[in-house]
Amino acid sequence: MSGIRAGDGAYDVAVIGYGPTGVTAANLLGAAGLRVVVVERDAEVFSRARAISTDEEVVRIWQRTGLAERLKRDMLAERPLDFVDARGRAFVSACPTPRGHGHPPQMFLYQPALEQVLRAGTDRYPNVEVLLRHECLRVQQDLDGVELTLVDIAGDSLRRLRAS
């Protein structure tokens, strides 16, 4: 390791992980005007889907980011659900009913596309700094917040940041 660099100031919030939850948080916090740092060890969105669907409650959260309508363009809605056995026979079927939140109750998604849209959304906020190819090694809490120790995977150097 080439040494430890001090961070360039304190952040209001540190988000560890830039998957669907972390990137949604970064959008919401950025819109609130908070100074945010996001730490993500991977350089790119993971290329395979790990989540396949969402519901209207989550879309309401994305609505607060201003990205719900854009995200819904890539989703399939109003589809029945069938759980099938090894022979392809349905053993449970469901057709979710809306709960009155203005969005379909169940939508199928392709997670990498969803994450790309949400990541592009954070570009709207100059107060959100994204550190790709960084891994959080340690979080130490004190009375003033937390100190993060990160490793820059590309440069193999350590960096310390503070967040409230």
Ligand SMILES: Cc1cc2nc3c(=O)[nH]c(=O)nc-3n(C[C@H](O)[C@H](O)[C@H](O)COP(=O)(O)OP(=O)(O)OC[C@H]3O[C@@H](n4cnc5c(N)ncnc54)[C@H](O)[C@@H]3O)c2cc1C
The other form holds:
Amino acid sequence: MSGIRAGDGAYDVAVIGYGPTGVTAANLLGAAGLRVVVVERDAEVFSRARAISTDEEVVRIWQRTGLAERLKRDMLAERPLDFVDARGRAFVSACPTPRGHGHPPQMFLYQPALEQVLRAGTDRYPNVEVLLRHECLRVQQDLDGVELTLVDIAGDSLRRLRAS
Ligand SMILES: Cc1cc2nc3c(=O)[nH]c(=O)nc-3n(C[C@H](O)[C@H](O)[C@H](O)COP(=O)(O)OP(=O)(O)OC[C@H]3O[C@@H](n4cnc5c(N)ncnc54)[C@H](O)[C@@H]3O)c2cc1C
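Right, the form predicted on its own is done, so what does the form predicted in complex with the ligand look like?
Okay, now the whole complex, with that chain kicking things off.
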């Protein structure tokens, strides 16, 4: 591994991890005009479904990113839900009713597709820089903010960034 590259520039906010939480934060911070760096060790969106549903509170957060209606096009709303035992017999059934928050109370989703839409959303913001295949090894706080030590996995090198 080669020597550390320092002084890549200072950011207002560093987001470590470009999963649903990080990408949502990057969209909100980008819209606020902040200079943001996102650090994600993987090259691609994780390809398997994990989260399977969301509620109206989260959709209201995505509404603030301007992406809620686009995201909802890929979701299934207002479906009854059964928890079943090993024989397939339902032991809990639920059908959430709207609570007046402007979106269905429960929507089923496919996480990789959702993440792709949210990632495309950050392309709207030149002030958001995304570093894929970079792993954050260390975050050190001082009076002015934080210093991140990253490994650039593709380049097999270390670099340091600052964020306030
Ligand atoms: C097996 C499994 C089953 C699940 N099933 C369900 C389910 O049925 N329903 C449901 O609602 N939810 C489910 N989940 C949870 C769902 O996947 C998470 O709630 C969701 O992915 C969390 O999003 P996140 O952005 O907080 O974290 P993550 O999706 O974990 O994203 C974190 C990101 O940070 C990156 N990262 C971590 N450390 C570093 C570092 N040091 N440097 C750089 N990058 C880093 C990771 O590569 C990752 O991309 C499941 C999760 C798992 C693992």
